[in-house]
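Here's a solo chain for you in structure tokens, the form predicted alone.
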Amino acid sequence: MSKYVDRPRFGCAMAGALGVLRAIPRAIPIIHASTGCGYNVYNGTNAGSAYLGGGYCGATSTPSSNIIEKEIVFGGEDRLEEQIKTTLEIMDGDLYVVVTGCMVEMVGDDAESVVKEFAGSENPPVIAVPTPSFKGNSYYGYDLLLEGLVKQYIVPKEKKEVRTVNILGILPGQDVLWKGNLKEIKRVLQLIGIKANTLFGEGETLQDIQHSAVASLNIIVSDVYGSLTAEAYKEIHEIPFIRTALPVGYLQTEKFLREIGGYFKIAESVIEKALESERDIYFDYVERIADIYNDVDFQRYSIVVSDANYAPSVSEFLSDELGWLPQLTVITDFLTEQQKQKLERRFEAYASGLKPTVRFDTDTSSVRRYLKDTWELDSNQRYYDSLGPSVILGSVFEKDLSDEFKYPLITISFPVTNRVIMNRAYVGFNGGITLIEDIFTTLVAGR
């Protein structure tokens, strides 16, 4: 019997694709799926993404074919063609993207053939990206959508800009801090003279995506996600790619800049100058909390429950920058054995010499059992060293765990419904300061 998933921390593939389209100005999604699919996806994504919102052409305004029994029996391609024509008349956009749900894929509707009827017309481009959710979750949908853009929309460029890069691996919506994170990555790369195209970051447009083949390198800030997109860029547009961890805090961001700077053979003096300036600013802020940290003894055990992007980086940050004791890290994504082994290596070289117990599990209910397994239970022995004080960094699904063990909870990853996130970031130099601020705000709340 296959493993079930208790309270999944992601949506379907179509949800991931719609999250990307929500992030691209003037890109109009057209859902070809059963009645109710689009609204259900919006409900889950909006709240779970710390209230992402629908935007100009999202939420209940998203065009949808809303197929019913008739189209299931006789096919829904005519209904899709009608919906595309209507959307082109009503919705003002520069790119129209058909994304498909499970049912139309199961009955064999050919959305790609339908959109070809609109090629070469006076209308803006219309493309189709099959996103059947029985093939994967929202992480997979992110890759499918971008892969589709690479193959069908991005303009080939023979001449590359030497120090221009594209950033992959941060998923709009699924990463609740995506926009702030992309902004900070772009900023830190500028410090060493590298121009970063984040594809759907602050101020970026469809033109940034359309002309992204001018980049000389794709940087995937994820050990797991972005592979389909990067391989498509490499095959079609001859852009190589490298992978890095998601850099959280000063130490990881310094390593990130040195790695990228080394790839482009940027002078060591340039990198050092940039790091010196950021170091002074960063640790000037950190110094502010040194007194209360020591006076009140704010060292904690840490329990991190998050996805493959955040879990390793946040655990390392807590250990090596905050000086906390990493006890347990649970990575909540569906992963291959090879991916698990790669992620486990991220926990091997902490400067502190410590290492948390690392578990891989998609089921929320398992976290409680892992926490109890990592620490001896109180058996009324004369002296008992409790696992505390501790802090949990995870999602709102850890609230029950937080209440049971009386550990404070800081929500850092999907789903986040207990706060609104707009331009916050936990990545880079500024993101590290923000994460420290959020952690210590939680600890001093109510004093």
The other form holds:
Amino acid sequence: MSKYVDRPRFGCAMAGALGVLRAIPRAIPIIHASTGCGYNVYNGTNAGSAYLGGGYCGATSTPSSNIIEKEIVFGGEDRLEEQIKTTLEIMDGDLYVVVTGCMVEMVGDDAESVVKEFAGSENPPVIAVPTPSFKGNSYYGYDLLLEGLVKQYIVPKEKKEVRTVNILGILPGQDVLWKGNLKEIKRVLQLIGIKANTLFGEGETLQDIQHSAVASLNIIVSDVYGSLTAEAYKEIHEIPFIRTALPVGYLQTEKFLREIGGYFKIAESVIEKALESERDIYFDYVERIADIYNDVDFQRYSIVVSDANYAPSVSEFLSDELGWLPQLTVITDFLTEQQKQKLERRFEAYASGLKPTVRFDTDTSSVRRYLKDTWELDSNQRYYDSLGPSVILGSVFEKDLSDEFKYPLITISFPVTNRVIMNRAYVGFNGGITLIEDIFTTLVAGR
Amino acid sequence: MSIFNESTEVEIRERRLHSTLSYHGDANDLNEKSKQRALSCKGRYYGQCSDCAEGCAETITYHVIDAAVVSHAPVGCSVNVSNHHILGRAVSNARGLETHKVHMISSNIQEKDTVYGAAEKLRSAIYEADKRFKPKTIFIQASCASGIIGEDLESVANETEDELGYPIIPVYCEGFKSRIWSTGFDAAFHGILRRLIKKPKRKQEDLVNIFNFEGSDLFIPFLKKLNLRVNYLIPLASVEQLETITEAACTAHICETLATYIAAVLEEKYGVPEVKVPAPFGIDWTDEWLREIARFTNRESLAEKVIQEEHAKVLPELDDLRKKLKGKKVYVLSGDSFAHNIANIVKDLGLELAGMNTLHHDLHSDSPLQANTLEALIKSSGNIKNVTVCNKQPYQVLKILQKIKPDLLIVRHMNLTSLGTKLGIPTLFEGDANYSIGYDGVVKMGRRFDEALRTKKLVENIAAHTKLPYSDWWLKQEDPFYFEGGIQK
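Pass me the form predicted in complex with the partner chain as well; I've looked at the form predicted alone already.
Shown next: the complete complex, the earlier chain at its head.
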């Protein structure tokens, strides 16, 4: 039996799908669900993803069938059909996507057959991607939505472009730095001559998604997410995929570029040249903190509470680039045993030789317990060594923990309500510099 | 017929208060049609998303001190917890209370549970909430999913209540049950009335119940002028505080939509009189509100003295503000009947009330003696043109605003504010529903309007670069109410 969750750090499948639609220019979502679902998702994700805003057609503007008891009893397909028809009249978009709430799935509405009535007309395409929320959370919804686009919208391309790739695994909204991260991934790949389509990054349009089948490889920058989409690309459009970790900072990004470069058999000299130039820039910045780091002794114990994408990479970054002592990492997603094992391996080969205690738990108040488990408690020993100084990198839910133990908190993962995030990234070379900036800004803030 | 009955659920607003979600006309006409119950709760051919009863119930249950909440729902319904953290933290700190922590667990209803039932999961979540948070009461919030599978919340509540020895309170706030999200307030209050509130042990003659939306602490200093104490309800009230609300001298609230149900029941069942004049917004309503409270607490002459002093205090600045704001048109967009409260301030500032939209409208209240704020507003401000009712629906509001072209917009619901900005209209957010009470509230609103008008730079910049998501056909459409009606009649 699956268990309860103490303060979930994600939305439902529909929330993940709406996050993707929020990110795609001129895509119009049509929610088939109760009246409150759309706004609840917006309200949670706007604040939780560091003030993302409603965008072109999100928030209270999102078209929604707003079904009520009558449709629960008699079915809501007629109401959905009416809503699609009127949405096509009133909302100005290039692609209309029906997503569904749990209640209409429970009563058996078939959104996919309803949209068939709109196929082949003069209208822009209307597709349906059922997103039953009792089957999964935002991570699942992201994957369902993209899988739906791959199956129903993306144009087949026989001829592939060499060294053109699509980027998967970064979730708009759920990853609060998604847009900056996509931008940096695109930039670093460009350094070694690879053209990356991030699907909904800066300047990208619906056409980029529509024609994404020209890629010769899909790169999933996530150990566990994006499978449905990648498999669909592979099966329908014959695009293979590889998975990498989310590369945070110099060391991980170098590894990432070598891995992708190796796949495309890019000349060693090209990669080396790119790395040399980036290395100069990167460490010219990083060297700046050497003074303050040593003068004030900024070595810290680290406590990382984050999702399956960020937690391993950030923990490794803190250990192997900042020279911190990795104490505890809690990964807060729903994961299978197999996925957990895979993620565990990410903690086993730190250059520092250190390894944090790794726990998997979706419950917010469990973090405190794990923290106490990893360190001997103060029972009035003569020379008690407290766990400190420490820093927490987590979500805003860690505020209570931060207050209680007086450990500064840097919010990096959903929900992040105490920051406004626009185009910054923690991924790549520039991301590493920004993360250092944010961490040390927090530490010097009181000066 | 009594207002309160022991049934598990309170009747939804469409049936209980004959609420409507669509109307356009003027204030007089709406008031007359309401009296004749001549409006029904129709749907729309085209809809945009809005709120639900579960969300409204959360604004109460998540904020009871020493309580925990089990949301019997798929995890996604709880995506908004972080906003409750922000609110709870900010207001408890501002009021000098211990920082409020939202204690909630989602039962995480999954596919299998929708087939085989989820009572076992609910029970385990309740016991876990007990273990983790050591609460004095636990609310069980229903959801669309738990409602459809027909989960027997009563049995689980009774059983766990026996075991844990404190109240376990089911709140029937399934999102699909009512189109009027405020039904969620009633659902939470009904649960509290059924299982938490006790008979008075004694009377506290100087204690006034104030039902509010977790706003800032302005009632304590205000009622101190009458030597009265304030019992802020329900957000940030403790369980003990709730048990004893029946001891208060009277009950007032800042919005009829929020609290007329519980206020009427407190009067009917426990003899706590309800203040039956509109909330203290605008000078005239504040006068009457103070007099009514004074009547229940035997402070009539003191009230007259306070009224006189307060008038004298605010008049000079009001004169000044009226000059500054003269000729400006303001449009009010808020819930029923809070919109009436805001609108009643408009005349005091010499502004023109260009129109008003309420997000729903109750054709009557729970008791015929309760205030009719719409009628009171007509009395104080005259008939009002451009009065509409719609549940957010920015596509419609946009057309109304483009037609009326107000100089200022004031809104109580998040995200509708940015609609004003996108259209280039300086917009005030009335998020803190206590902020504009009393005499000072009129002055403060005037200052805010003045400030909003002094520079419109952000508004202009955003408006100049915003693309609206509507088709040319809709932008040229003459009738904003084109899509009213629809299949759900």
